[in-house]
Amino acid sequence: MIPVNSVLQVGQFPEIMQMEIDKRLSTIQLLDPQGIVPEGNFTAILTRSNTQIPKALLEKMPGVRMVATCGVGYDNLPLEHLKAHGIKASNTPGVLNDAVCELAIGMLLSLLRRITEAQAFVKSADWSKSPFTMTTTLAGKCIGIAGMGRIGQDLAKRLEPFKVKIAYTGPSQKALPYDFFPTIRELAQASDVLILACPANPETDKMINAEVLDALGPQGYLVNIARGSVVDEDALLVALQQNKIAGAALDVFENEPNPRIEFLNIDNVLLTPHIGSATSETRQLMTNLAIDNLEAFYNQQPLPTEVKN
């Protein structure tokens, strides 16, 4: 049983996760985690992974023993404070891998059929001029995945009846049908699809860089669903500006909800914002792993998906 108000929900929720925890907990809300906090004697934090959640916060609530974020990904926490004060943390991995793999394979299908400027000829009705313009197939490519975990694994396996070859660079090799390749500007050199796939730590920071961009060449596409930190954008948008890759599709930035301008004045990009997770199914599934977590910590029981920071 959590108790009334022990919870402070930190952030902007989207309106079904919201239904979602209202049917479970009472909790006190503030939007703005820079902003003032509410009285209360809060055990535990709610939050987004799309949230940063400052050491400045914490350390005005003293009693907090727990945070608990709706997403795969934690970069948005302050382990290291939380690791030195004994707070939990949980995240929600596996009930999102669904939609971010169906997201990333239909940006990847609308990346290479150019789906969306195929839908434009037709609503201006260029079609009636000249015919559209030839796109590139799937089959017989080979897809570099950058980071093999859940959702590395389930995409993996979601991409094999496409006839492609498939590659994987992580920190170690895995019991995996597929090319393993020790560093990303290999796999990247070996791949005419490179999709990210990996978490935002100091390790993958810019870990797409002009070398990396370079490796994958001008017949090669990008496609983005891990995290916008890990690319370096500078050097992304030469590549894309001067023809150094074919294209890219990205679901992620570094700032995010206003990526940099000149992304949006280039052809070869596919963008969307931030939606991997963004189906109500999932987001449902999402809050309730969380919301189980906290049942979890206040009953004193194991965290299903605790953080091991």
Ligand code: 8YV
Contents of the next structure:
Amino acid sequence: MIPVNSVLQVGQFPEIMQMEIDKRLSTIQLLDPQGIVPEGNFTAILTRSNTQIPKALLEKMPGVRMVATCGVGYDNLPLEHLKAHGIKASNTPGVLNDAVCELAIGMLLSLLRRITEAQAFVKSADWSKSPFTMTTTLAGKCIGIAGMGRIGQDLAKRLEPFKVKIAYTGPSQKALPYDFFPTIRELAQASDVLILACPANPETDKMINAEVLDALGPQGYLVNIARGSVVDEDALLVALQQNKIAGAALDVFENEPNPRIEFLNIDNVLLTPHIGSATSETRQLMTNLAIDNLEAFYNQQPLPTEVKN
Ligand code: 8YV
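Pass me the form predicted together with 2-keto-D-gluconic acid as well; I've looked at the form predicted on its own already.
Let us now look at the entire complex, which starts with that chain.
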């Protein structure tokens, strides 16, 4: 049983998630993690992976022993502080794979077949003047996946029916039926499309740089469903503006919700507002999994999806 008002809910939650929260527990809310901590004897935090939890907030609440984040990514948490103070953390892996993989494939197809430009072409009545441009087929291409964790592996399985070759990179080779490349540059060189499905951490920070984009090449495409921090956006903008790559589909950005204005003025990009897990069904599952972790914590049971920090 979660004690009433023992959980501080930090950040903005969509209504669909708040409804799930309100069904199962009563929380005190702090919309801005930099704001003034409300009065209360908080022993846990409930947040989302798009809300940065500063170390300073936790220092103001020494009674907090558990942080549950809604999201598979937990780069929003001060992991070193949590570890140093023995504070448990949980995320919500697995339940969002369908939504994230479906978006990745939708963005991939839309990027290759230039669907958003095609719709604008029809709506602008340009069709009566000339045919739309030729695009390119997914079948036969090599799809390189950076990050072969739960989402990367699920995405690879879903891509197989599209008659593509799949390759990947990551910290280590896995027992998978796909070509492994030890470095992101080698993977980019071998790929027609590079899909980023890796966690955001010091090893992946700005991993997609000018060298990697050059290796991907002028016929290559980039799809980012991971985190904006994985891409050197200066290098990506140059590559897109100078057609060093063919195009990019981006669901995540360094500065959300205000991505760099240059992205808004480029034709060969597809932009979405970090909606990978943003389906009603998925957000309900994520919210309930986060609360399951809180319940396990208060019942002194193993956490269903503990962050191994
Ligand atoms: C968002 C995500 O964080 O799961 C992740 O890591 O990036 C997304 O699910 C979502 O807004 C979490 O509530």
